[in-house]
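First, one chain by itself: the form predicted on its own, in structure tokens.
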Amino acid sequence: MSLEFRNVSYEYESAGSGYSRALDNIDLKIEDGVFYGLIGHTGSGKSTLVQHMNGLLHPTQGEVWCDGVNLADKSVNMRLLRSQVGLVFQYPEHQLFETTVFNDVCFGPRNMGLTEDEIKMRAEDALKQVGISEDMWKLSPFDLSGGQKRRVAIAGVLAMHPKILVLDEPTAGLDPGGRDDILDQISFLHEKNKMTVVLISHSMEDVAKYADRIVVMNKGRIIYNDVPMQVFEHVEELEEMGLSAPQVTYIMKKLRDKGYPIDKSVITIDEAVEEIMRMTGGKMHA
């Protein structure tokens, strides 16, 4: 299942000063199959971005296609395009609301017309996936702690089987364990699945370790879409709009400056404990 932008602009009214763009002549392409991380400063237009690829928002100009389908067409049914394309907002509180955490993952697969044998194996395929044991199901997901909430969120997208997932700050609030529990998730049900995943990080870390390809935006603009490596030698660049590289990309550069001859392509904490093996000859010093 394909996405594709085409010339895509979004205005919103802006109190006290007429109208603000959000997304500014947007093109984009998202291929199936595909990992991406969408990264930008706060108000760069990446929340209202996703928005649009299930239908939340529609541009003010431009057309956003679906599979060869534009959204805009009447005819689009939009219950089965947001159970194709599921969105996981930053804080899953906004998408818990039922009595306990097994109804609540039930809620989308019910409201696709699915009989209740199927809605149950879904729901309970789902909860699995993401790590929510079965004395957990009975419980109201509000007694859950965020990285559990997070979980129940997902699920409940999940349980829908959307081709596309898109996760808006899915990790926002948690410990490095929880975040990585997550991550790594999310990193295993999309090669299982091969689904498409789009995720909207501050961490550039894992835009690094995850992500396929990387869409910077700055101010409503797409400004690179690229693998990871190539957007992270625009260092100065990404500085500039207030981001950054991963850390260990300093770190390397510190030692390429000093002559060590450090391969330039190493973005993640992996790949540079390979590379000073391989330059030290597999001696690790203190």
Contents of the next structure:
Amino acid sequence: MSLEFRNVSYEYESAGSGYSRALDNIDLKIEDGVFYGLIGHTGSGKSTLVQHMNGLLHPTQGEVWCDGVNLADKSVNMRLLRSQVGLVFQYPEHQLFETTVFNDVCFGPRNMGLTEDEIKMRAEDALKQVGISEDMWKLSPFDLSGGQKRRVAIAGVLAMHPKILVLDEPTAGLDPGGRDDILDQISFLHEKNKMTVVLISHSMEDVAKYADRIVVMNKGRIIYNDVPMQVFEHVEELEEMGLSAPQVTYIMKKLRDKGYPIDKSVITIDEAVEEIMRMTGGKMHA
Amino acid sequence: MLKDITLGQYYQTDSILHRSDPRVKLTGTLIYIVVLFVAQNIWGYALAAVFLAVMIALSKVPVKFMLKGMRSIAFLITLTVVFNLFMTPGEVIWSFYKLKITAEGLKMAARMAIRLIFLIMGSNIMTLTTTPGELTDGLESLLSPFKVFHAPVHEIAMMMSIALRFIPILMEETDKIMKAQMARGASFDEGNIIERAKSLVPLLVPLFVSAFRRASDLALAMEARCYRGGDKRTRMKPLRYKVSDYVAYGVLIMLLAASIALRICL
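Just the form predicted on its own so far, so send over the form predicted together with the partner chain.
Every chain and every other molecule in the complex is listed next, the one we just looked at coming first.
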């Protein structure tokens, strides 16, 4: 399922001060089976961009195409589109409403008009996939912890079997343990089901670890769209935008500057450890 | 969709109306409403129209912005017009099956529409040019005589200001919740009236949960700063009349007198 932004701009009216441009001439192609990291400072247009992917917003200029169909077309089946491009918003509090966790996850599939058996099966599957154990299914979603709520919210979208999963800062406000759990699980789903993932984040560390490609946004424009290694080359430019490269790339850069032959592709801590081991001939613990 | 509602919003700019005392604007709105109901003939409405036009010009709020606020009440106005048009008994000038339009109905409908539009625009000017804080300060000050009867004036004003303060927040939240549920295939504009009412459940439950959570957070924050109600509370910006405010009161009294004169004499 291909998704393509062609020259997309989005303007909205802000009270008093005329029009603001949230997106400015966006050209972007979302390829099948790729894990995208979408990065940008607050207000850079990330959330606005992803809301165009499932037709919650329509461009004021330009077009979004999905499998050869213009999403602004009146004949587009929005329900079908939204089940295929699953968007999980930042705050699970904005979507949990049912009496039990299980019923809440059923909401999406039920809106698709599936049979009751199919709905139940999908909800069970989705909850298992995000690691919510069976003893929690009959609890009220409001009694869960922050991390659990977020998992249930993700399950609520996964149950629709989306081909593209879009997550708007799924780890904001979680402790490091919970954050890694959720990201590992998303990464696992991506590997196993060959699902396309778009992960919004402002943590370079997270994105470096999981993403195949990184899209950097600033002031409504796409600045970089490349593999992580290439994006992190532009440390100064990233810092000017209020972003940064993963901390380990700074160390690697310093070492390279000192003349050590370190590969540029090193962007995660694990890779850095390996590279240093290789250089020192594995004598780190010797 | 929801952000199109400009009723009750504040429009930030600098104008005579923005600078004037909220008590004058509150009294002015009240007088304007009285003027609208005193008006009986074309001259009365003309006076109200001219006054409204001058106020809009003075407020420096773009007319387009004001009219956009009116769009959200178009339904109410249409309903009023339709009911008055067909339900007023009198001399029939057009009929179709059981529907009858009477001359009196036509007159009544036009009058009600004008009154409603002017009334809402008039009070809209007040909220557009007055911050919610000023508005409640003004209200508290105007209602303070009732303290003699142990009316909880300060508490009422505080509740009003909190309510006003939360309107934009809750609207934004409603928008976000709607989007989150639409992303799961919910639809809010399909089906018959019962299905539509049912489709609101996924919207209202998260909204209420969040409103209660915000209320308890706010109460906690107020108590943490030793809020104890109205007694002996001082203000950072006490309300003080300026010369221009007395002039404004003069103009308002003249307006009221003129409208009464127009009704009696013409």
